[in-house]
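The chain below stands alone and is given in structure tokens; this is the form predicted alone.
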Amino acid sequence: MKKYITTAIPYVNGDPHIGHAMDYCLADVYARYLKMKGNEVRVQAGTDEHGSKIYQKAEELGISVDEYVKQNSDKFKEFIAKLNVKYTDFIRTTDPEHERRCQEIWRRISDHIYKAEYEGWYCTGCERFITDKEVSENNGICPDHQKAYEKLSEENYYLRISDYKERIIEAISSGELLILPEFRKKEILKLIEDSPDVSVSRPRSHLPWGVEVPNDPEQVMYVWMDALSNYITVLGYPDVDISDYWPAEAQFVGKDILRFHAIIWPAILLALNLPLPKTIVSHGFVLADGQKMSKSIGNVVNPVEVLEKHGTDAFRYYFLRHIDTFSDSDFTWDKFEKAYNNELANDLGNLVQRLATLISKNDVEIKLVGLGLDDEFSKLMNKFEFSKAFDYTWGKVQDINKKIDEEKPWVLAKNGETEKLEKVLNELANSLVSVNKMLSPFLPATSKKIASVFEEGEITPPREPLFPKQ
């Protein structure tokens, strides 16, 4: 089957963090995933490159805006490879086929939009406007920038999201557009009841960078109108027919634009006349000593000093076993240590190690039986559970050595019991080869190192050692 998985396209006023490496890595396991019972998969990523900040950025550094945005989208490109993450497509949103798509979008859409004067609160950080609840429940100061709203006041055009808000929060109810976490699904619910309709332009006078809108040279699309488009707009719509991978299977995005993700973009897409997506998954943010990583405060973890120093497979098993698939998650480098020693260099580093010397030293034929993916391992990744099915593979990596401890192989050689010994090996070596298939979407280099041991005929211990004590 075809399957069409998406992740959130950062926005390039600023080097790669720790949310977008959360964004990939979901991604790419679910993708992984999905491969491995057959389905073929085709994965987006990609770059957003217009708005404000974005024009007041590369004049500040004196360049042009065409070529910051090169620079930016290039780094986020270098920042994917790191992370050995696999896509098959990748957008930019100055990309003059995606720019033309949307301004056709704009145009179908038409119907469900209008224009009118805003007067009101404005937050150039989150690149939205602000109800007055929000500016009195935060005190007029944005939360997340610590910077005070903006009052504006402008003529815009609007999508009328109450056209469909009954239409949405009956796809939510349903589950016919499944939100992950529960939780996040239950928010989204509260919020579209408040949801105004939504600005989906600015002047240009106040927006010099950003798609034309049809029809209106003195107005350009708003950031959320371009953006989220380009989900679409990267399999070709409207100019050929997505039904072959729309709608996408899932769509991984951060918390803090879950709202957009599900309350204006569903709007858009049944404006289109196309189907919703059938899965958000919404992931929490990554904690530094249990405080929001922040500029300001100095703690911000850089993801590419974590890839560098410890290497990708290293990353993504913390990242993607110790830090919730839903949920705020701690990261400290002791923390990060503890794990790559404790569990990486001595659970798996050191089964690997362990048992293919016994198996070269003592010369046992193993013959490798077919086994299929574990039930419950599946079960946890349909429901797209990854910490906890890597909690439940890590359980079987463990389970491996507690059986070696338990059996003692060198024991049995040592006694003579060559048919016992040639018995508890081949078990040992299928449960490996058997893990090993449900570490491949998490530790992809790894699990590949793995099987040349195991699966390739003559079983050699690796010459070096998978995970290096540090």
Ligand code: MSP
The other form holds:
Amino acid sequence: MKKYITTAIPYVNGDPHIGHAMDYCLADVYARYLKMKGNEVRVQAGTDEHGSKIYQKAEELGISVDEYVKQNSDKFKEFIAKLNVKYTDFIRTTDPEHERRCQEIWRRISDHIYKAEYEGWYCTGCERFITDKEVSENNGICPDHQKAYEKLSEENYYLRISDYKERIIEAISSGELLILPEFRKKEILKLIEDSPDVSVSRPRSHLPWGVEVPNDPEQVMYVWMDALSNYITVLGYPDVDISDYWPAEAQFVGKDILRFHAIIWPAILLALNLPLPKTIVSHGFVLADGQKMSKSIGNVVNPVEVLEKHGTDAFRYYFLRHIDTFSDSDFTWDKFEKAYNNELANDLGNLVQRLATLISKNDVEIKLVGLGLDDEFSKLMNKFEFSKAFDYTWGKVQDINKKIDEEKPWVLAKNGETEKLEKVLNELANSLVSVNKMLSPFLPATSKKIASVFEEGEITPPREPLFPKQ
Ligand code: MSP
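Could you give the coordinates for the form predicted in complex with the named molecule, as opposed to the form predicted alone above?
First the chain shown before, then all remaining chains and molecules of the complex.
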């Protein structure tokens, strides 16, 4: 089966940070899992390069916007590579092909777009229009960006969300468009009820950096119009028939941007007469010691430093197991180090070393029986409960360690109980090979190493420990 998975495209107004890793890692795990099940999987990634924030930042730095966005987009590509995340399609929203396709999308949905005067508030940090109610609740200052909302009075185009509100509510309520986790789905349903039509353009005089509205050179598309369209323009829409891959199997987004994906995006798709994505998975935030990471607090963790400390799989391990898939979770260096030493090095690294040594020292022949994928594991993965599936897998790693301690193969060897020794080591090796399959979407490089020790001819312990203790 052909399947399509998407990731949110980050703004390029800074370096990749630790939160950006979430979309990539989750999408990668799911893609690897689907591939393991025999599917043909396409994964999109990219960079969101328009909008006032980016334009202002480039101006501040005194470099050309083109150059600025190119430099930063490249940094994201490097970051994705460091995470060992594989994508098949990469989009930059400044690609001329994307811009042209966006304009065609606009033309096709123009029956649902009208022009009107906008008077109200905007946050350039969030790149969104803010309701009066929110402004007064927050005393005029964006809590996420600690910046005063800007008062706008301008002519804009609006997308008539009201044309599709009922249809979207029905799709989400019935699960036709599955929003995960359940508590976010409830929040979103409430939000849609109250959602007014949304502004989808800005006057060029206020935002010179964006895709031009067809037949109105004075107006530029609102950055979210252009950004959301990436999910289909990257597949070639509308020039190419995308029905092999669209609707997407899963779209991964952070909780802060679920609203755009669950309101504006479905409205665009319905106006285009395209099916809605099957699932939107909304993940939580990575916090530093319980607090939002921010430059002003000075608690921003540099992801490259984490990657360099113990390598890619240690990073993936922490972010996929100890950061909950759906709710906010903490990163601290202390927790990361503990997880590395106690779990990766002890539970897994030692197990591989120990078992391979026992097998090779006692010259035991191992027959692999080729166990299928564990049902409980598949159930969790199919529900996008990745951190739970990883926990479950880790429980299996620990079970093998327990079994070694109970069976004491070294005692069997000493007592000359060869038959029993062979049976026990065969059972252990088969369990590890089967657990290794479950590990592979999470820790692909480590899983490959384990497979090369146990599944490729003569078994000899790895020369270097998989996770050297530090
Ligand atoms: N450009 C938009 C997305 C457009 S998608 C059509 C955007 N960019 S962003 O750079 O602000 O965020 C990119 C992704 O990173 C989002 O999914 C966002 O939720 C996620 N995260 C940003 N900070 C995060 C954390 N601290 N923790 C987890 N994810 C976070 O929004």
